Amino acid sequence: MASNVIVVMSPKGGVGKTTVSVNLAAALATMGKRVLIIDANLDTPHVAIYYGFVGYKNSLEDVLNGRVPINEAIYKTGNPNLHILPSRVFKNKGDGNAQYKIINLFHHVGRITNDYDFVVLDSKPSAGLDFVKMMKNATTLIVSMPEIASMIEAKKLNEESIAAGVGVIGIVLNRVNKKISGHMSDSEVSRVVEARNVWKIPEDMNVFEALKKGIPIVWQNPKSPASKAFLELARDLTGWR
């Protein structure tokens, strides 16, 4: 069976895209799916710094530029049933090419799906949705943060999915804190943004101190806020597979 394509993105930079993806990676895999996430975020990848996960050779640079087949850019993390293919953090000699190569990703994934359940896709703030288009079973997470500027720019983004015939699961809103005054309730995140489903992950410090020891918060810290936040939106999703 070919596997879920989930696309995560965001409006704008800095809500924590990459940290939901990353865990959302893990929860998944340590509930015994398997999966590979992706870093297609050419301009500034950090997906692998998140898995502490240095020292590798090849790069979806190398995929979409040519040089070698997706499988040999796709490595083992410390879970077995977690795969990782990453973007190069300092990069080489030609690899600003890729980022015109990015909409062929779609041809490269379709070589592996059926190797996973899950295919959990890092993307750049504000992607473009053709490529997401050309996913095969992809559908698209959305994060953003619960203040008034970031929900409006959420707000329009599921709009365009929507009207671009993307599916939308629904909203993370990450790093929520009710002590905020400017971080809104849940009947005013409904106000602004109709979603099909809205997950909130709590603000927590231990995220910062799993991302400094290169270990996701779910595998860190598992009885953390945010990794109960993060695996229940895992269950979430496997439940409507």
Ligand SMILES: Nc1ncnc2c1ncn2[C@@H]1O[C@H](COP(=O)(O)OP(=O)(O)OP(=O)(O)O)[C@@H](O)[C@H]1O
The other form holds:
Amino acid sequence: MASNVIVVMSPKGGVGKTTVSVNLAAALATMGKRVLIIDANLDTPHVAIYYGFVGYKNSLEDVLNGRVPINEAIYKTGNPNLHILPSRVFKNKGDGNAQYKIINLFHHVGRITNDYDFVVLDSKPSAGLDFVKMMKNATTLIVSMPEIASMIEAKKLNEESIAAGVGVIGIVLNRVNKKISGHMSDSEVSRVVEARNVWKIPEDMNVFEALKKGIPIVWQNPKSPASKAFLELARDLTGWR
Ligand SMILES: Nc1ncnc2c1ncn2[C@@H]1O[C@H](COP(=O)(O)OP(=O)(O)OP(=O)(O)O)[C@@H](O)[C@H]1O
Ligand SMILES: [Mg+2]
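Can I get the form predicted in complex with the ligand as well, since the one above is the form predicted alone?
Below: every chain and molecule of the assembly, starting with the one above.
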């Protein structure tokens, strides 16, 4: 079966793209889907850290620079359904100014999509839609926090994606905390951005515990509030497809 490519995006940094990517991929794998997660954030790549995954020889940088074919940079994880294509947290000496041709990612991904049900790509803030537009079956999943600046950027990305012909799965509102009075209400959110689907992930201190252990929270603590919400998101995505 050809895979669905989900690009997790947000113009703003630090809103939870990696947390969402890592847990969505882990949840889909738990549900029996064959999943590849790609760390397409070459600037601040943290996917490997979030899985406690160390000691890999090849990375996305090597694939983009033509040093290795994509299958030589894909690794197994603790769950047989989940594979990871990491980026290098600490770049090799001399890689500092290298121009990684992320635009060509679509070409590499196109070669392996038949091996997976889902390919989840984490991205850097303001990644731009260029490589997404070229990727077959690619859709964006926009992450935002429920505060006005982040929501306005999410709205802009939503509109830009639609104008570019890129499907938007919906918006993930992350770190929702009703006790924070500055957080936007549901009606305020829907006034700012019109999205087909909105998922809410609660602010959950267990997320930090899981991160410290290098295990996605959906595996480390599946009953925690954030895990339940991530599993719900994954369930919705598998239900559609
Ligand atoms: N639902 C949550 N509850 C509590 N903490 C969270 C939650 N989601 C994310 N965090 C924390 O927020 C911080 C930023 O999350 P994350 O690294 O996923 O953001 P990001 O958008 O990927 O950042 P960057 O733009 O640098 O790539 C991390 O410390 C993470 O543990
Ligand atoms: Mg990140």
